[in-house]
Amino acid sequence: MEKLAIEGGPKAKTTPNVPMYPGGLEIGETEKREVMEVLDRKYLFRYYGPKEYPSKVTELEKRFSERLTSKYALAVNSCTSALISSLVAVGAGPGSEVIVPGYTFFASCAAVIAAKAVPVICEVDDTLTIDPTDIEKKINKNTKAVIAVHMRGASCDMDSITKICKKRGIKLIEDVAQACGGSYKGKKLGTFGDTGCFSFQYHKIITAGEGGMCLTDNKRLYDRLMAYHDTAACWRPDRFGMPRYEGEIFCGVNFRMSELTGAVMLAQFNRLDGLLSKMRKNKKRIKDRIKRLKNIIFRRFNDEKGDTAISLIFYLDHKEKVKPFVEALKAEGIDAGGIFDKSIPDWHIYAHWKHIMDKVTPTEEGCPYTCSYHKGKPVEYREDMCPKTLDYLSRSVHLDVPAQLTDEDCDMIAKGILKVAGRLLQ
C-alpha cells in the first residue's frame, strides 16, 4: 500500500486546489457590460432611474420568478434582509417562537431576533437538514413558524414540513441561501414555502458580493414584504395614496437592492444551470470512485437528483478518527474539514452561538426574551441541547466540489481519499 503523503509518501493531489467561489470565479466580460450599462446610463436607483430605461433589479426580478416558477419576486440586499422581511410579512414579531435548524448559518438564527421573536433550535438528522420529527415536538402555542435551511446545496424533506406546517397552521420560510437551483421531487427550493429566501453574497453559486431574493405566490404577503423592505413605499402606484387596504403601510426599513448589483446578477443569473451542471458532474466523478468505501457513510439525501453538488459530505464511525484523517487528507493536497470541532468556533453550528445561548440582547430589557407577549414557558438554551446535530456534525468529513475542478482534479481527489481510508479506516 502506498506510503501516506502525512509519512513522506507522494501526495495524492498535485494540483492547486480551488477557492470555492463558484460564480465569483466566473466573474468576466459579460459582468463588466451590464454594470458599464448601468453606469453608462447613469441609472443607479431602481425607482429614480431615468425613465427611457428599463431598471436591471426589475429585470432580474422578473427572470428570478419565471426560472423558479414564482409569482413574485423581491430583491433585497441580503439574504438576511430577506429573511427578516419573510419574518414580518408572515407576521412573526413579539410573542412568536420561530423554529430553526442547529446547523444553519448564524444569520437564519439572528434574522428571527431581529423580527422580535424568539428562536426555537432545532435537531436535524443524517441529511443534515432540519429534523421533522423534532419540529413537531418543539411546537407549542407560540410557534408562528418555520425555517426550513436547505443546508450544503441540499433540500430538506419538504413532504413532511410542509405537512406538518399545514396541519400546524405554521408558517413555514425557506432559507435556499446554500442551495439556489436546487430542487425536491422536481419543484424548485425556495417554492415551497409561504417565502422563499436567496444569498448572492460571495461565497454562494452565484454572486455579486451581496444582495438576495424573496419569492411567494401570496399576494397579500409581497405587499407586506415591498413594504418592510421599502420604509419610503417607493413601490407603491400612488406613494403618497392613502393605504389601499388596512395593513398595508407600515413602518419598515431599507433593504432595496442597488441597480449595480442587479446588473452584476443578471449576468450571475445566466450562469447559474452551467455552475450546477458543473459540480454535479464533478461529484459525480468523485463519489463514483469512492463509493466501494465500507467504512464510510455517504450524506442521506432527501432528494439527490436535486442536489446542487456544492460538497461532498459523508460520515466516519467515530468522532475521533475525523481530525487524523482530514488531517491525512490534506497532507495528500486535498482541501477537506471536519464540520464540528467543540474547540474551534464555527458560526454555522448552534452550539457556537454565544450570544444565543447567553441571550445577550444590545439593551438591557433583554427582548425578545423578556417580552411580556411572549407567555408560556421560556426558551432556554445549552451548547448540549441537540446531541444528534453534534453527534452527526463531530463525525463528517466535508469537501467542498468547485465547478472549476478538472477531471484529473476530481480523480486525484478520489485516490487520495481512498488512499487515506484505506490506511486509517481499517
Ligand SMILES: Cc1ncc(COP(=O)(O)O)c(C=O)c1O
Contents of the next structure:
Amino acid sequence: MEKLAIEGGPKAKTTPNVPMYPGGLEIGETEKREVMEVLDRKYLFRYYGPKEYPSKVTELEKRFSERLTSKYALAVNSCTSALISSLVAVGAGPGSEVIVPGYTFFASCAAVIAAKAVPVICEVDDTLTIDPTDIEKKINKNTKAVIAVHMRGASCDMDSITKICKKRGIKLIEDVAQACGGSYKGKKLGTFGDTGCFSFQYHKIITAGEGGMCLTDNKRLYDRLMAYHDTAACWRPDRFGMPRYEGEIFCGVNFRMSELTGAVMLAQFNRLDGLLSKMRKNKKRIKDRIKRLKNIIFRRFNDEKGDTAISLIFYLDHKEKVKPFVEALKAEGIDAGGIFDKSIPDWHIYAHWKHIMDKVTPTEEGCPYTCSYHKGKPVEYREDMCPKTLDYLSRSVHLDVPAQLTDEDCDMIAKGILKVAGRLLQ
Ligand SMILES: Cc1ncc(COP(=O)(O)O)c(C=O)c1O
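Form predicted in complex with the named molecule structure, per the form predicted on its own context:
Then the entire complex follows, led off by the chain already shown.
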C-alpha cells in the first residue's frame, strides 16, 4: 500500500488548491463593463442622478424574480439585511420567538436579535439542515417564525417545514445565502417561504463582495420589506403622499443596494448556471470515485438533484477519527476540514455563539431577552442543548467544491481520499 504523505510518501494531489470564491474568481470583462457604464453615466444611486438611466438594481431584481420564479424581488445590501427586513415584514419583534438551526452562519441568529425577537436554537439532522421534528418540539405560543437555512448548498426538508408552518400559523423565512440557484423537488429555493433571503458576500456562489436579495410572492410583505429597507422614503408612487392604507408607512433603516453592486451582480447573475453546472460536475466526479468506500457515510440530501454542490460532506463513525483523517488529507495536498471541534472557534455552530449562549446584548436592559411582551418561560441556551447537531458536525469531514477545479484536480482529490481512508478507516 502506498505510503501516506503525512508519513513522508508522495502527495496524492500535486496541483495548487483552488480557493472557494466561485463567482469571485470569474470576475472579468462583463463585470468591468457593467461597472464602467454606471461610472460613465455618473448614475450611482438607484432613484436619481444628473440624467435618467435605467437602474441596474431594478434590472437585477427583474431578472432575479423572473429566473427564480417569484412575484417580487427586492435588492438589499446583505443577506443579514434581507433577514432583518423579512423578520420585521412578517411581524416578528418584541415578544416573538424565532426558530433557527444550530448550524448556520451566526448572522441568521443575529438578525433575530436585531429585529428584537428571541432566537430559539433547533437541531439539524443528518442533512445538516434544520430538523422538522425538533421544530415541532420548539414551537409555543410565542413562536412567530422559522428561519430555514439551506446550509452548505443543499435544501431543507421543505415539504415537512412548509406543512408545519402552515398548520401552526407560523411564518417561514428561507435563508438561501449558501444555496443560490438550488432547488427542492424542482422548485427554486427562496420561493417556499413567506420570504427568501440571499447573500452576495464574497464567499457566496455569485458575488459583488457584499449584497443581498429578498424574494416574496406577497404584495403586502413586499411593501413592508420596501418600507423597512428604505426608511419608507423612496419607493411609493407618490413619495410625499399620505399612506395608501393603514400602517403602510413606518420608520425603517437604509439597507438599499448601490448601482455599483447592482452592476457587478447583473454580470454575476449571468454566470450562475455555468457555475452550478461546473460544481455539480466536479462533485459528481469526486463522489463517483469514492462512493465504494464502506467506512464513510455521505451527508443525506432532502433532494440531491437540487443541491448546488458547493461542498462535499461525509461522516466518520467516531469524532476522534476526524482530526487524523483531515490532517492526513491536508498532507496529501487536499483542502479538507472537520466542521465542529470544541477547541476551534467557528461562527457556524451554535455552541461557539458565546454572546448568544451568555445572552450578551448591545444595551444594558437586556432587550430582547428581558422584553415584557414575551410571555411564559424565558428562552435558555446551553452549549450542549443540541446534542444531535454536535454529534453530526463533530463526525463530519468537509471539502469545498470550487467551480474552477479541473478533472485532474477532482481525480487527485478522490485518489487522496481513497488512499487515506484505505489506511485510517480500516
Ligand atoms: C447561512 C448564512 N446566512 C446569512 C449570512 C449573512 O450574509 P451577509 O454576509 O450577506 O449578511 C451568511 C453569510 O455568510 C450565511 O452563510
